Amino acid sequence: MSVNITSAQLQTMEQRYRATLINSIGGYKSLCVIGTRNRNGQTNLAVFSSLFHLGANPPLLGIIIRPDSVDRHTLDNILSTRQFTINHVHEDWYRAAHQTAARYPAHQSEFAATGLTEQYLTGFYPPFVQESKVHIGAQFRERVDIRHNGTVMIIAEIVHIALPQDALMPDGFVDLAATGSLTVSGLDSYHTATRLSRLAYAKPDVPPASIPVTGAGGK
């Protein structure tokens, strides 16, 4: 048996409930925690599920922050300093990450009150979390006010990775089965990632084929 919702349905729901049936209906999502710091030097750490891929020529990314009707310390930073980390999370500490969703006060960082530990590059501003196997830096370079719910895109460049060695595969696959690197469906439900498999580039009249994968990850 299925349920079927419509549109009116959808409407009429409770509020939470609609936006945890609207989360978690699209299926799984990239998950990261964001690392700032304002320009008096506080940093900040907050857990994001919408990051999603732009382009490869100039290497883009982009991100999406709720409406700013309250305290947004992560975009605020980001427009300020117009750097900020993206930092895979793991097993080993995915409570702190979640954690850090937590409105603590802008004086408060989310590093100290979740136990993670802030790391530096020479000439960036932002700090990693030490405790993350994939680093990301990302450069600002555009916002994009999205005027249908007052949500906020960020558009930025990737000007810096960090990652495991062996998790970088010959022709430029990461592997994040390997890196342990999770991921989320909705606001609170972490998954661990198993590879079914890697599939060679889809030609008409050619049946998929499996690539193989070297690195710790499995085939």
Second form
Number of protein chains: 2
Amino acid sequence: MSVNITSAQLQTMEQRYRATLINSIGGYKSLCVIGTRNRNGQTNLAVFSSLFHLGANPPLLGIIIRPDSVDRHTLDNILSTRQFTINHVHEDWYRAAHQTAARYPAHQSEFAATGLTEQYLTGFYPPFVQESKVHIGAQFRERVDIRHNGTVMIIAEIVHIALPQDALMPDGFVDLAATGSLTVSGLDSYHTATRLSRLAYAKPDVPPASIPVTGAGGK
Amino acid sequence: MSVNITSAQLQTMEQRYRATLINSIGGYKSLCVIGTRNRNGQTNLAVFSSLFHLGANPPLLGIIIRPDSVDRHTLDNILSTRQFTINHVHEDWYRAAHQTAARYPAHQSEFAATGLTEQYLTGFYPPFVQESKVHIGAQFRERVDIRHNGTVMIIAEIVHIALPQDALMPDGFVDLAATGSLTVSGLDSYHTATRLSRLAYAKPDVPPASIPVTGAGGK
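Let's see the other form, the form predicted together with a further copy of the same chain, since the form predicted on its own is already up.
Starting with the chain above, the whole complex follows.
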């Protein structure tokens, strides 16, 4: 049995129901916690599921921020210091990652509140999460305001990457099975993932062949 | 052992290696195939991993398109007809989804080339993929040009949703375990996912509790 939902139904839907539906209908999402630090040195940590790939040359990514939410400190700090950290989330501390979304008082860092550990890289201002196996240092490049709903897209360049050696394949592929990175659906559902296969570059009239993966998550 | 990659190394990296690294470093991504149809009635189908949530009221999503790639027909058709379909991908046909990325001749539809089936909804111009269990009808709202690398962000409103009844939870949450939707990492690695848990709305000083999921993927 299939359920059909029309535009008219979406418009009159109870607000929280619609938020839950629309947040989860798009499928699995990238999961990370974003670390920032204001000019007074206070740190902030926030869970995000809106990271997307923008291009490899230069290495660019985007995130979406709601300025009226707990994300506001993240936005303020990025705009003022022009740097932030992206940290993958793992099974042994995903509850702490989720907890960073709570509305803590302005003077309280989510690092202290959730028990996660600040880690600093020489020459880079905001903190990474020591418990994370994949660290990305990001430099602010552009702010794009989305006029339809007041959200803000931040475009940033990847200026630093740290990851476990056994997760980096000979062709540059990052084996997320080896890093144990999680994915999220909706606002609150956390998942591990299992590889079916990597497929070779698609060419007309050639059936897609599997590429061997030699890392910890090999298959 | 950890590998550190600097901005200088990223800039001088071999091009395909960098593309593979940067496409996969951000974690798991939403996976879908996007259906479009030009004004002459010819259909097009393309695999995408750049879908992201923009907001629930109105229900908005974004996708990133490279105008110089096989995505070009998708962009042309969206701009000319202002509609497209988003279809989740499942284990029994993910190889066909991947194969839509091949450079087929302009007159050949990826539906015919890959054996996937067009399905039409009354009053909606482009085709859905019959083999997909989750259909989203999207209406073009805005084009945003990303000046850093020539990519294009399309902002669209969700105007129709169809999904299996047993995948829609009482609070509006879509259980992707019940739909059997896949996730992708990098350009070519396809994955199933397994829920750890849903977590309750985060509040300061309250440890995150699990929410029961009553669907097929319940846990």
